Amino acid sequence: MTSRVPHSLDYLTEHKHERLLAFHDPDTGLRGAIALHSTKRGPALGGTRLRTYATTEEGILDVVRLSEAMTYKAAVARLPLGGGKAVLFADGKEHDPALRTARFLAYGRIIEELGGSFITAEDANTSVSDMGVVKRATRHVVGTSVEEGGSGDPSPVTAVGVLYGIKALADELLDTSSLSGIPIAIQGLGKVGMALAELLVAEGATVTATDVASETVERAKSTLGIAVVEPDAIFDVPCAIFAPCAYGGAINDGTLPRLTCKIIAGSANNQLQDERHGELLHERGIIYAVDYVINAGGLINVAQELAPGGYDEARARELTAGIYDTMKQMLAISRREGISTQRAAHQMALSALEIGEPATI
């Protein structure tokens, strides 16, 4: 069975998007896409990646869902924010350190352009200093260094997050409050998942990883003295949770039958290639860790500069920990009403737009 991929004008429609921003910088050649999914709770704060895409309809279909996670994520954290994604589209120029600082320059005169609807801070294959270049632009950037008053790389924060949701979770289904011998699978070891893997050996788990890049993974199996396999073999690994932390649509038909786990629970963004995916993992009693709800904990800490008092990490790290306690909250739902965790989240997040009334910051 296939998906229809749906035309990203339609999805926007479809999911109620307020608006998307297709740009070009001629000078530059920069080309990129801002979606703002909702302003309902307050600017639309979400991350800038920097990626190929095969077409350029793959990309505009890619942060326009982005843009909607990142709203029921804000949500769910009950942050006063709305939901927006950035991408811009990689040509292989921008490895040039001159043309790099100029298009994250023009960069952040388009989203200066754009009034403080839209906030953003790093993501995928951006960095901390590409940051730096945007806020000389414009100040709607979170993310920066701490030098400059930012809060540094959100990382490590999103694996903190992604720790306390896989804890709730072994402790409702695995019925330990102990992470030690379980076995997890890891896909993709970027910024957030290598983070993972850290915490995760450190609490003592059993860890089997993979990633595209070779020398990554050398330097993950020599350093932390994990088990790894070729990318496609994750799928197969026997374990018990599987954490997706690469790129969005790992959880598709071709992948989903052969997952062996009793729960999903990774950091990547649009885990599921098609929304019917949830469905059937509930189907199939494996319990799925909605990515929104459990990879908040890098929104939550750029989230706090913007706070009057300026960036308080020990704040930040204690809501971040609140993800304990939100992830609990879905599975309720779900067996309160027999439902999927997708559906039990999205009634979160539709709960917390409506009352209107965001927690500040």
Ligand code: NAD
Given for the second form:
Amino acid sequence: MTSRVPHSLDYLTEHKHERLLAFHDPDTGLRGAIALHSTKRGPALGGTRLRTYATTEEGILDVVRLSEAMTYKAAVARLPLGGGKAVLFADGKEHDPALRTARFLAYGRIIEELGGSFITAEDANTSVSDMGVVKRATRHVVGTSVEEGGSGDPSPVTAVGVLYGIKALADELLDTSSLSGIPIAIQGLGKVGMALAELLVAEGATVTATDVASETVERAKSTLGIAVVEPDAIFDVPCAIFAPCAYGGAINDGTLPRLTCKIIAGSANNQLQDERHGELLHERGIIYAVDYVINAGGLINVAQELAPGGYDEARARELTAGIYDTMKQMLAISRREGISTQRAAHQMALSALEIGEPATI
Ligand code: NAD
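Now the other one: the form predicted together with the ligand, given that the block above is the form predicted alone.
Once more the chain from above appears, this time first in line as the rest of the complex follows.
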């Protein structure tokens, strides 16, 4: 385990990625990258994230890392899919509706050129309607609106999956099958974070949350009656469970020593800034739910669109409930072998990849 930041191209080789495509559409100014980590279990499915990055390299490294996690997420969820991801570089111009449409159409054409090896869906800062535009240029997109034959926003199902994961860990580690009165801190009240906050409030948990968007925080405070804090203060909130639901890197050298929780269980991808933070959490006795294990609900949901009979929400929710057992299996491996949950999850993913067991959606 190392703390050095590798160059994205070195990372590709070290982590056995199959392909990285960087693109620029001169007509619209669209810039982005698609990373295919593995297509061993099936086409690489992964969301498209729209974000501002300090440097292009930072964005490329992000997509490369995220695509690998998608391989493991699909494998642990026993889906016949590989792992991929895409980032589009935000430059502020995407707020212009006509330009946004033109960019997502151009992006759809790029996906089409990949011939089905990459299937995308919405992700942070992209929407179901953006994916509807992509669909005008390619079939290889899921998570479009229900009217367009898609499954719609996966975020509510992702939140349900996170809730199952939290319940499994609370059962094992807090010795309670009820979340009533359990203090839980949520970082990020976006599509998943807000849905999770609602579910947790309904379970009777004592929720404290934050978001960088003040209007979102106000909405959560007034509609859910939860406590709110400034963004940086969330790491100091006394809690049993910390749920990172914003973007990556929430757990890092600066934040880790401040955490008082017993469990880290949220929806964000790449919650650990570096793999070594997973080991540090293990040494401190904090159980990490592992991002790609606990947030698989969204993937399970959109993957249902590829099922022979088409999308079935009840089936998607039923499969998402499986996160409860997967979480317990991961914890059992971690305990039995005395390894971090991060390593246990990786072991589960690798054995699913090796066995390549027949899987169906
Ligand atoms: P979103 O963009 O709707 O929400 C993210 C929220 O985090 C926003 O409200 C944003 O203002 C807030 N935020 C950003 N930086 C913050 C900070 N430093 N402190 C506090 N708040 C901050 O995205 P989402 O769809 O809710 O996804 C959240 C995370 O879960 C992402 O990492 C995403 O990749 C992951 N995820 C989402 C899904 C899904 O179904 N939407 C599925 C799997 C994983």
